[in-house]
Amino acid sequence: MSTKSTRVAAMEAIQEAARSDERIVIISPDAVAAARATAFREEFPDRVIEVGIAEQDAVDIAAGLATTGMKPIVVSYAGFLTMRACEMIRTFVAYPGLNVKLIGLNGGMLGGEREGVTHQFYEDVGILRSMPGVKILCPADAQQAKLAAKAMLEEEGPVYLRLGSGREPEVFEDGTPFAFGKVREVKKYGNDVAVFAAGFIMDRALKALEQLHQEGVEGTLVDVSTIKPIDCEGITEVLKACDCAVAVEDHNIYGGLSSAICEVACQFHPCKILRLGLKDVYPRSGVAAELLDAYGLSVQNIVDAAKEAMKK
């Protein structure tokens, strides 16, 4: 399966909207070219506002501009975004319901190739999803990053748009809808099971669902792309006709998607669902294929935990 940047997709979106918004500006602690941000620069040199490696002044900065109308936009790693910066994001921007948004790079462990465990992040979806008012979007490929990063700039208020390493692999053909805060099912074979994913692990659920339908268990995957606010009502549909699922994240189980996941089912559904992705621990550095493997998200664990979902 091919790959394409998800940090280049996103950053021509915003590009792309900035000729016709004046308003839109970004915001780097030393990411311009993490962020894939080069060509907006060159282009609009004065709507790039350095401030070096000080994530907590580019939030404050951004917070004051959208005090003025601006539509700011913070580009850093995501780690270094979301924890360094965790207070001003929480007091300075959700608090007051500010315009900022906010693009976090390396989510998950695809950057432990080049950069290693510091630079890999597994916790931010679960540090911002505890903060009232922030919008989380996670999408599955770059064309889809694309579309995402046009609906943040059309939300009000404080959206965090999750990105990867820039070798995210390429899941959906082009054209294919990017709908904010809707659940999006990618293939149906059937209603044994649900399949719940968000992120760049996609192409991995994608070929368990095939694998699955190849040994007979014919199942539905579910795109989460918005994973807040949850789609309640779409998730729950699917968790009646299939009563049992599997949440897939490149993240730690703990805050991100398979918790919300089953918030949904524990209030509107109960049934069983079984979670993959990090297991409270700290991965290692290596290879993304490899560590995901390693780490239980192989398709055979996605195959795997899906037939031991259904067993009432």
The other form holds:
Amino acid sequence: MSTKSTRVAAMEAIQEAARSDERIVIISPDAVAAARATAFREEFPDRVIEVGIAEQDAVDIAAGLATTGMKPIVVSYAGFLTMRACEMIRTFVAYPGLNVKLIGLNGGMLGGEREGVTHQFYEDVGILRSMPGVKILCPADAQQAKLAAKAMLEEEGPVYLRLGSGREPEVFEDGTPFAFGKVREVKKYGNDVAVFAAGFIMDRALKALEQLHQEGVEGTLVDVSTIKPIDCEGITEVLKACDCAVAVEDHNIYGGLSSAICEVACQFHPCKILRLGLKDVYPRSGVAAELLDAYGLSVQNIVDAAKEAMKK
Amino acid sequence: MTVDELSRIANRLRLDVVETVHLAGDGHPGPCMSIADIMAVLFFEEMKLDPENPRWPERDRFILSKGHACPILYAALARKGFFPYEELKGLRSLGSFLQGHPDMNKIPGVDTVSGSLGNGVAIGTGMALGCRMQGIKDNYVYVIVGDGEEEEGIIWEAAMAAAKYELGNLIVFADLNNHQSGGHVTDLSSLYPVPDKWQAFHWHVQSIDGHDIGAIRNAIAEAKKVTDKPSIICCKTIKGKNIPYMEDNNAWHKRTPTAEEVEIAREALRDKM
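Now show the form predicted together with its partner chain, given that the preceding structure was the form predicted on its own.
In what comes next, the whole complex appears, and the chain from above leads the way.
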């Protein structure tokens, strides 16, 4: 499966939007290169605010800019943004509901795989999900990341866009739509089991669905690209049809996609749901594919979990 | 306005604080008193504001970075006509829009959330950049920071960014009363001397008596002449200034005056308002 950078794709959308919206400005805590925004900076040199390695400052400056009507986008690594500048996001962006966009790079193990724990971030979604007023987008590949970035800019108020390392597997064909706030059925063989996934783990979830199909288990794969607000109605509909599910995410199992799915399920359609993600441990450095396999996110792990979920 | 008139306004604001914190039964009166003279000059002489149109894009901006001193901000806004004076008695009460710390969406005239210390200079940097990028000329972003909050690292992150972008439209007052919640600033940290540090960060630096109305005016005029650097006006001040039992007494960082103490304050300020 070929790869394409979600970072490049998202920035293409932002650069295109900036041509017709002069309010768009990028705030960089030394992250222009990381965010693949050098072309943006060449085209709009006055619309990149470079603050040096200072994420807290970047978020507060974005808040100040937004009060004047600008549309700032802060780009940084997911953890430096959501952890180091956590309070700035919460108090000075989310609380007043300012129109600040946040792009977090290296989301999950697939992000900073070889860098190790300091540069892998599996808490970002959980942190932001607990903040009132922040919307969270977790696109599955570059094609979706571009549409997600466009949707983010069209949405008023704080939005977080989770991106990866720049080597994300291509899952979706051109023309695949992106719907803000809605789940989307990626593939449906039947209602034996539902597989919910978000982000760059989608290719593995898709392979697992195919393998299940080969083995006679007919499942449905659902892309939950908007983790907040969560699509209660859409998820409930799938749960009612399948009555068991697996949730797959490149994030700690606490606070992210699987938590959100379980919150919906326990209120609207309680059923057996197995959760595949990082099991509350800090992983190691390694090649992405090996790392995901080592920490329980292989295709076989998903297949096994789906079969387990089907057992009553 | 004359120096005497502004000085009387500052004292009126001080008494407003004593009275409203007493009625609310909660708040930080001491930190309001050291900035009263700066507030009087900014709100009643210097700043371009329109109480009828609080979000007027070309207005000057004001950030009370030491947001716990909001009773005096609310008093200034009320006396400026942003909302009825009677509203002050609702301070910190459910049902009132006067939140425990400034809220830009609930309180007319408040330009940003503040209260979590250290953030005002960075937010002001963003505002100053935003105004400049949109071609708004002849407006300024004013920030008041406490001395204790300059212990926060983000202050210095913002100091670097504002200097890098040569924000001549950003004017910061440092309220140097040498008190913070836990004691003297000089005991809790190695922050002092303050002006040297801002100098090192390439700011235009002035040092004045923060209770000298004339000096505050002059310092603002000087700051406005510098167009390629942000300005800091380091103000030597007295926490609790002009309220006899509060002066330089950190017990009044957060404390509610009794009815008797309100009377003492009224008496002390009677001929000075």
